[in-house]
Protein chains: 2
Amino acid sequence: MNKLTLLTLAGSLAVATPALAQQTEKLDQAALAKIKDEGLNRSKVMETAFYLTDVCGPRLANSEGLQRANEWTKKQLTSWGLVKANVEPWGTFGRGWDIEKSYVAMTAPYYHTLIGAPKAWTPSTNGTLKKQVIVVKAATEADLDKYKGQLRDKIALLEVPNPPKPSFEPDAKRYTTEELQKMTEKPAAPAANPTSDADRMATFRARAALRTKLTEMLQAEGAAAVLSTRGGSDGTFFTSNGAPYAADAKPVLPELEMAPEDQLRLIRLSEAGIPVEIELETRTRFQTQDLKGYNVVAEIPGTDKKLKSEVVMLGGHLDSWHAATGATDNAAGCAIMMEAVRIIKATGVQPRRTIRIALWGEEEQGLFGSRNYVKNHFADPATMKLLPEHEKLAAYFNLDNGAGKIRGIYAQGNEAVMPIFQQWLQPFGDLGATTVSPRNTGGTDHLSFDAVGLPGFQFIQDPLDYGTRTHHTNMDTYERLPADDLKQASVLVASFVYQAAMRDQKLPRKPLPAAKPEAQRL
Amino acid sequence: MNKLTLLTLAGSLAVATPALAQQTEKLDQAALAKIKDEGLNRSKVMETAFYLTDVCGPRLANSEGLQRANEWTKKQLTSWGLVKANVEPWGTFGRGWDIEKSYVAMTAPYYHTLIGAPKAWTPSTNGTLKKQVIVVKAATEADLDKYKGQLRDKIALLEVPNPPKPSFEPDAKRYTTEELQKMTEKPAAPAANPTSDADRMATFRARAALRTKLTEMLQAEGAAAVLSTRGGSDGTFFTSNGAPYAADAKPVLPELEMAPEDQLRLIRLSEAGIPVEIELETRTRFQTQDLKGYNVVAEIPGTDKKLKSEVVMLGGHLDSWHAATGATDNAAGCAIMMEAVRIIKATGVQPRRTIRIALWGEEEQGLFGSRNYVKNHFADPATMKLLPEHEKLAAYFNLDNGAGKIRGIYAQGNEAVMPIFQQWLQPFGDLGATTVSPRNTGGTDHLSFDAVGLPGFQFIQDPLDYGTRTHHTNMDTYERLPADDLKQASVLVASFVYQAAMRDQKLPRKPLPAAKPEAQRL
């Protein structure tokens, strides 16, 4: 439906029967104008995305970066006028870390420096180590016997996946009118392939049960250090975890994951025989003292007498990797949040329902801040008893799919919702969002509302780079935020927030799932 | 010319005149096949290239690198049954400079390892320094009369030209049939602006003089270090001198060229007020011994008794930057050279000139290798008195234009040489190397050879990211080198050289150019 078309209908509509004027949204278009002009022409999104990346710093999980990121959100969101601005806990995580030292190099055959850092939760090495490297590569578990006596003192050199090649395909991407046309349609029903999907479970299981292995073997002989690469080029690596964030851990070895291009320069060096000499030291700090995990929450109340016990809310994640400063996962979806409450205080526009903004930890690790904030407010997915404040949930929006502008919107299979979403993007197709997808997309926190049945939803965003070069890498900083894109989306979330603050009904749900005990959810 | 015009061609002309028979070249298909099938089928490029990057090392000038590539090198060339392989001293370059240690990180307002590498020639900081940093911007002299006083024990960030953002080009492409097309024309004479001219080497002096005169204001000053970057992103910088190689040469501060993502972190955090300490070791050793600058060379000796005392030269420079291993400036170059020889070698065919590898040093630091090889062997352009080997040379190859395959050659303006060329290209269509170019091509070695009136020729290659990822970068790693491409560029030199060895003539020759005392040249 175009914008004139829906004009019309409206115009034609204005004494329908409710059943048919209920599919007629409202639009207070003077109300969507000053969003847009604040968002588009005094926007902040920049200045919060430079504190939340550059000023607090990488923000892993409990770190002390996260802590900063906590206390600056609660204390800018007061600022900006929000109220009950809390940092909230949600439950025991496990210990923070973080990076006190990073330095490795290699020292023989010749010197040369060598990118890298600690993977997350990995301990310091005692002091500046310089040893000898070996190699180790294993397909089975039988192919790491030949290892056993000789990796003592040691930095084991593991494998690279895909290593980096000149590259013929751009990084960086929007999504073209044929793409976003496709996500209109629903998906077709996946071919079912029982035996290879189980073969892809039991590949992954093995591989994972076989660096479990390489892991303690490589302790159990002595091995000093480990060096590592999940994959990147140019200067650019994956960070992930390299020892569990619980208190009670095992410690594990000091490890590093390696720009590719270096690891695979010491690799090649030492299978050709030429002894291979790393000077390598870490300092790492853990932080057992609070294992709490926390999300930061503010709202904006509302002004409805009736509405205003009903609350819209937003959200990202606000934890990131370690190894940058977290600028498209997911500083970006947080400062777009944070704008979109600031231009519907600075507007000066009333909300009839309480908007509230959620800032989620811990999310890189496994949604926590928001499924157990959905846990202590709304329900536990594993029983579906429901909270009384599950009733009053109009709606969740997020953001967290890097720092391209919003296309559109996943309906998440609430087909109900689609007409919605339908109207509420029509003024803004000349800011180049116009698709309602009827498809769900997963891996970010949404997924927590959605598991009681809340509506709880995710924008489409245009991938740029997201994919290829920042997410999860030591190279996702502030440089991979354009303005244009966050200005774009903070109006646009401003704008879906405010529709739903403002709208008659709460938006439609889904029916209610079934409770899943713990064990039968991702 | 297609291949099926020539073949008839040739046969039409068994009995033409002599003029037209010259136009003809002689191609032995049963050798070219033999090379063909030696290059592509038993090729030890990439060994060679190994050696060169990883084994070797960066190989800066008069580096302890480069001298481990000129033994290497000739010890390499004479397994393979060359002959008189000597690293030849071209006369004095200056100091020797190696890298011992560098490190540096931001250790406040939060800890984190920065990438980057100190310029060629620079210091060693005085252990490892913790100190404040300042950010120094001036377009102009006066701009820089605002730190006067400010500088003292702070370590000065400089701008970062071209801050990274998403790219949607990729970094990699090959040359289309359209572009190959154009190279075939004459390009247009350029349209004479002589005022814009003006204008932009007023600029560049403007530019030039701003920045000796900040670098002598830093030193001053006091200043501890200087952190600047001259471009690059994801992990990749771009690398130069940051002082003069000669041994006589004025100290300089230490000063690191940085992965732009960091550094622009450390100007916002800086210039937003926030304190910004930095963590930095460098040494850097030099060395005054022997501040010769030497070049490789190595020879087959020609079979044919009238005209072994003719030379035909091959070459690439040896020399690299120094914070990565130089693999496509300019070791693929220099390991398919080799690779041509060796393929020769291999093959048993038997050249009737002498054919001789030179791999050059100092390229970089003004192509002084080849252009001394070339005064102390064949003419100095300054008098252009004539040596006794000036009339032997038959011919100089030359590659360095990174790792993509050859799909040509320019003729450097002599049209002469045009349809010889061609006819050589011939028999290698089906491998993509059809261009013959009567363009100029710059900014290497065939230049020394050309300034002097002897044919000197570079080849057309596919660029792949040679301009946007590898050139003078930290990147300029192995991975950058598809094997395919080095195997196909090795056949199509060798089959070159081996035609040059095997010709009646030697290479037909633009007219001798008059002397250019020193102050008019490049």
The other form holds:
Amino acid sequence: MNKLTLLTLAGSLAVATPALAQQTEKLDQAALAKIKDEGLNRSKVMETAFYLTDVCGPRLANSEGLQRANEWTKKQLTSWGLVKANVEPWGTFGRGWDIEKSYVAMTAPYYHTLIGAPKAWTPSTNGTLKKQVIVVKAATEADLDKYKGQLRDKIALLEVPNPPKPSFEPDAKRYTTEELQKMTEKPAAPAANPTSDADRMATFRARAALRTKLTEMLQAEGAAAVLSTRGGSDGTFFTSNGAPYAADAKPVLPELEMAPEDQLRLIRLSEAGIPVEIELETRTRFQTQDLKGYNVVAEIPGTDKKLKSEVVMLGGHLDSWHAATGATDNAAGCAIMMEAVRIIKATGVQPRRTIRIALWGEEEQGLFGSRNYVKNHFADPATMKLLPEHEKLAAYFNLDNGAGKIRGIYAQGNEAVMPIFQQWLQPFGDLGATTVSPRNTGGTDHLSFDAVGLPGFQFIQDPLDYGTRTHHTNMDTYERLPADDLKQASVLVASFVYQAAMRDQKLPRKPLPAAKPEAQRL
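Here we have the form predicted in complex with another copy of the chain; I need the corresponding form predicted on its own.
All you get below is the one chain by itself.
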């Protein structure tokens, strides 16, 4: 056992009770060796990632790309021997939206192509536009008045909120020994600051209200289109939606999200009094025939007469944003989860409990796929009325933090699982996975399970360039997927799922949370 493993084991067991620290897990070393050999030497994970990204394409919520991915994953899982593969509706989502054409360039004072893409759920330009730009800057609603009468037939050029600056730090990084050790410590409780929280919320609401007023004014004044940016650097831009996906959403103007360097050049030229002309065309298509959202599910049946009715789940979200192919967010997580069940089938090991994979839809809009799956199958957090399946879930494991290799797992405040997870990790110390953190982590689908008292967990992954270069950007492509990291992660996930399926007891649970009526609004 290496020094880091000893340190993290000591840190982990320090927060467990003495009784829990004495528990010993039964590890089937022969089965784990088979999992490791299959996952590292005969991996299919990059082939799966290729199909999810390059072949299926962008997978925006309820888009044709997501529909392609749903059907392909169902077929692929079936071909590996999983059963009950299904594209399962979770409820009503809203309109689908796809890009058929996107082009933007500056044509005066000279010609130059620009980097940009339509914001999701914005309409077409109805042909090619060739228009003068006008810079619109407004810090308050009163500032909007000065643009009245000046916007008709113009392309509105909005401010750049976070101009790029030179950086002397690498885009990508891996966790250091010290950083992983720190994760094993219980975090200090944050000091309550109601005033600060209220101020932040007030600022957010004020900005949202101002943007709504700006949108309404641009449309009322007859602007032709909008160019905006959420930031980025070096040709990378962050993407989002420019209109609601609801079936009854109000119409908005065509809007493109731009690389900030291009946006800033247009602003500088315009503010210097040099006329700027833009040529652009977007052709987007709305899908309103089927407003439902879907998840893909499939199973490996359990083999133990007493335990096969219990379920170990694993999953990640299949949907993505639209400016790239959603490689690190979250084709990587889905490819790893798919590879984990393929490994389990290929090795011929016999899980006692049923293993169920779920590839979630519409996560990016609010964890909708997993939240509604949990509500439909286990419990509604608004009432905490438990359904029969609630008792049958042994564990849920999630992956959605980019393409970095797994360094450990977050216990999500469940101290009773920490010594169990630490023992499960011991055979994989040579792969760099040694850390069990008592901390909560947020932002993705394990929260849907945790919200109703089910043991849901997210793995710790090396960040790489997820936060700087790929997350929700036009650079989230297949090239950002390190094959060795995805192979290692697949082995770790397969081992955790297998061991959860083989235990005599389900994983320990935290106390049931109280009902949260506000969850009805989510």
